[in-house]
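Okay, so here's just one chain, in structure tokens, the form predicted alone.
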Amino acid sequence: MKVLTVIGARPQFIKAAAVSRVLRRENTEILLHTGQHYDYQMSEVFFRELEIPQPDYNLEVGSAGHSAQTGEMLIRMEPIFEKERPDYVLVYGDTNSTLAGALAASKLSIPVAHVEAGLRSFNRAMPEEINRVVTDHVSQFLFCPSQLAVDNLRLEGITSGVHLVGDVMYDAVLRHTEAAEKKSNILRSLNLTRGKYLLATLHRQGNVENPKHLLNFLEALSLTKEVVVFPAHPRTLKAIKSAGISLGGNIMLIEPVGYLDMLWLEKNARMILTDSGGMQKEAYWAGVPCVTLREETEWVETVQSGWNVIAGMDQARIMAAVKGFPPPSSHPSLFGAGDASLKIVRHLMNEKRK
């Protein structure tokens, strides 16, 4: 079986590392990196830490507007797909790389397999939501992390090729948490005490490029008076500087960190504040309460379980969540058993044998 995998952003590197490890045992994988994330801290460090093979192709698209970036990916992907003619094109998540890979493959009648299918925030103003919906509707194989994702697809009339496999990010967390404990020195280098700091991230366009939202968030962090570790996405750092916002002395603004350091920061935080979908889940698996800096989440199960609170970018709601959000006494198993990668590869191999 020959699979062409499309990746381009940090969350996809983590997911692909888990699946590729299983896929390459008996099959051929062609790895295509779009270059959506491209510098060391946003890309190369993940390849090194997660032992991801070097890409067979790197489109080096870089940063651009959504349409321009997606269009350039499509232009550069098509001749590669025609040359390689894989049995399947495998895409992950909800980025522009995901959408471009799915569209390019479907135009060439190459079956698309979408990992993390069926997620819905029901907010069409989010570019990621459009990417999810379109990718699901052109995919032949839809690998869902939860029953809710399966239900979402059914409501849209998608029932063929849908498989409930669990979350491949949980596969990665189980594999790498022990390595993070042994190898990461991030707590020592930042002089942090376990359970005595908040961990915050912010990267979504609707938050970062809205000066009012950004100011609300940073003022809320300052008012907590707690130590806040804030690994800043390049887009976020640029927006903070452009808006001329001053940070409170309790906020430790640092560069993006690698996967192992981030796992260890998450594991030892008192609380996590984020607009990242992946970090909402990682917080849950780490047993750390999470505050979501959006008005909705595609990971509804984390909210239903009581471990995640929706606060949006309202300063008062953020402050209230930070001050009065004790973790629940129960921690149910969500998003599978850590064997999603194996299930995905088996499904594709069995389909190939037909």
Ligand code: UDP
Second form
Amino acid sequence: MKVLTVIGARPQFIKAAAVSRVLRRENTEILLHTGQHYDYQMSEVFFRELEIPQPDYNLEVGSAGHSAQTGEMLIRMEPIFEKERPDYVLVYGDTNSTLAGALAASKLSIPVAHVEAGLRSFNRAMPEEINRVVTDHVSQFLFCPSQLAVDNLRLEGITSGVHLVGDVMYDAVLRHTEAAEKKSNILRSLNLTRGKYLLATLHRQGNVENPKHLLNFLEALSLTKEVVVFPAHPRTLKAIKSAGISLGGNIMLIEPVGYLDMLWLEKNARMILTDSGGMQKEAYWAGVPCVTLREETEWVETVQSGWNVIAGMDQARIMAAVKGFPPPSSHPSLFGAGDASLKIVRHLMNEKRK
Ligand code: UD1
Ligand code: UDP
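Form predicted alone already given; the form predicted in complex with the named molecule follows:
Now the full complex is given, and it begins with the chain already shown.
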């Protein structure tokens, strides 16, 4: 079986690392990096830490408006897909790289496999929501992390090719947590005490590019008076600088960190505040309470379980959540058993044999 995998943004490197390891045991994988993320700490660090093979193709599209970026990816992908003619194109999540890979493949009648299918925020103002909906509707194989995702697809009339496999990010967490404990020096280098700091990240367009939201959030972090570690996405670093916001002395604003450092920061945080999809789940798996800096989440089960609280970018709600949010006593297993990658590869191989 020959699979062409499209990746381009930070969480996709992590997801693809889990699947590629299994896929490459018995199959050929062609790896295509769109170049959506390109800074060392947003891309190369993950290839090194997770031992992801170097991409066969790098489209080097870089940053641009949504249409320009997606369009450039489409133009550059088409001749590669035509030359490689893979059995399947594999795409992950909900970024512009996901959408471009799915569209370019479907225009050439190459079957698309979508990992993390069926997720919905029901907020179409989010660029990611459009990417998810379109990708799901042109995919032949829809690998869902949860029953809710399967149900979402059914409500949109998609029932064929849908497989509930669990979350490949959980595979990655299980595989790398021990290495994180052994190799990460982040607690020492930042002088952090286990359980005595908050971990924050923020990168969503709607949050970062709204100065009022950004200021509200940063003020809320200052008001906590707790040590806050804030590894900021380059977009966020730029926005803080250009808005001229000065930070409270309790906030450690740092460059994005590698995956092993992030797993270890998450595991030892008192609480995680984030607008990241992946980090809401990682907080849950680490058994750390999470405050979600959005008005809705695709990962509804983390909220239903009582471990995640939706606070938006509202200062009072963030402060209330940080102060008084005892984690519940139960911690049901969510998003599969850590064998999603194996299930995905098996499904594709079985399909190829038909
Ligand atoms: C993208 C995805 C989002 C995902 C996130 C993961 C889309 C629409 N959004 O958001 O779903 O959660 O990746 O991290 O695809 N930049 C750099 N260096 C880089 C990358 C980006 O400086 O290596 C800056 C650029 O100014 C760029 C901005 O960050 O314009 C935003 O990057 P972009 O890839 O467009 O969106 P993300 O916020 O990263
Ligand atoms: N991550 C990381 N370093 C960082 C921030 C995030 O390794 O500085 C990891 C995080 O542990 C998770 C993934 O990147 O596995 C989430 O990516 P991101 O928040 O950028 O995107 P989202 O999940 O929201 O699409």
